[in-house]
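Only one chain is shown below, in structure tokens, and it's the form predicted alone.
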Amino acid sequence: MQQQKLGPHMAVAVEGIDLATATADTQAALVDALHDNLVLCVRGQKLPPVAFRDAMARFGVPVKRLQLASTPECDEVNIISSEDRDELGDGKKLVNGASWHTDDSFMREPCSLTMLYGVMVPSRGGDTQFTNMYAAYEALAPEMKARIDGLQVVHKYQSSRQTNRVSRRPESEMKAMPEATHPLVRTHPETGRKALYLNANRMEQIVGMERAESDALLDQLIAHAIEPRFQYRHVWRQGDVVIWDNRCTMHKANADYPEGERRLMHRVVVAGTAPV
């Protein structure tokens, strides 16, 4: 299994393996590479939806997510397409994940990992950006760490602070997604490292803090966390499977590909636990 570092402080690419038939030793090496690098790209895959789901199940338990369309073959495999629209709202096009976020933070038990498979990629553009939330936390001044350790933040599917449109959901589904309260600094359950836990599109307010002060602090931390020194930008190749750890990263999608070209991704998320 050949590994190639992609960024100076995060992300690694692996070639020469088939995720559908990976041995136990190879799978263990992939998990180690993910923990060490936060973002793992496995090149050159050919995975129909069920095979993709089954390969990703080796990293955790795949869970259904109703906020995105699913493939006909497999409910756990979501479709992310340049053709996505807000079907229950105004019908306009959506760019899923267009602002910095970590997946599922509006849920009380957010997913741990996200897996994205490049089924069709444009000739240029459509990159996914990632930022290292371990490094962002570690770079904070001691006074700021002392200020934010122990603070809790309310996250909501439709936050008043949201920075890009999200699809409208049925009322029954919204009732099943009550607001969640998560720590501003979380400890990774497997590595034991601390990371900032932010989501520009879902955070509502810091618990116990006046709104103006809360907004100012959240804005300051987001601006810090997305500084270029913490980032890696993934340029997609068709057949890439990119796996990232939502417990120590944020990411965003870019819709800057040429007009008329299609970008089609399949997505699986695996179960996580309540952040601590």
Given for the second form:
Amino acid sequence: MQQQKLGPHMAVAVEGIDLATATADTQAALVDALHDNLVLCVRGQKLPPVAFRDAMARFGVPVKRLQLASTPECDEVNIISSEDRDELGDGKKLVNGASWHTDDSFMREPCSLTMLYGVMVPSRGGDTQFTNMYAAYEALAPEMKARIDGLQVVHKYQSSRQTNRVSRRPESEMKAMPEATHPLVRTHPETGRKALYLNANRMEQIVGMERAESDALLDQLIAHAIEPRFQYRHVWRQGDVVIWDNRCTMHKANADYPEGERRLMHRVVVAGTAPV
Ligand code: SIN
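Requested next: the structure of the form predicted together with ligand SIN (the form predicted alone having been shown above).
First the chain shown before, then all remaining chains and molecules of the complex.
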């Protein structure tokens, strides 16, 4: 399988593969490439929603997410679009994922992987940025590692530290999303490597720490983790399927494309386990 490195320390692209019909050997090579590179881009896909869900089911168990609209053909395929609005809130335009985050951290068992399929991409802009949370952890000073190892953080769907508006959800759904407490440093269940586990949009407070001290430490760690040296910026091509590992990356969407141009992504997430 031909691989092209996209960033100096993360992200790889492969071409000439149809994800819907990949052989078991190719599938195993794709999983290895993802573990080694954290972000995997498979170019040139043509996947209607059910075929997209089925192809992603080869990486894990697709799970339904209610916070985003779904395609009519398939519940597990969510839509991220330049047309998104806060339907139950003020009805205004909403850019999902516009601040640095890892998917689902407000849940007790966040998804492990996210797959985003570029159905319609704008002529310019609309990139997705990623940051390598293994590298960010490894680059911390030994004193900082000693300070944060073992700390736990409360994450919420609607955190008071929120940096990007999230869509309003019905009360019944909010009740099914109680806050979750996760380690600040997690160990990847498959690679065994340690990574910072942060979400600028969902973290509320470090357990057992005064609010001011917690805010200062979380802000410091986020600023460190998103330094350009840890980042890769994905410039979309129509037909790209980009798969990332939420256990060792953060990402953010950019809504900087020309007014009136359409950006339409289909998204599948696969089940994960409680971070440890
Ligand atoms: C996301 O945050 O899951 C979506 C990212 C994007 O639209 O680029």
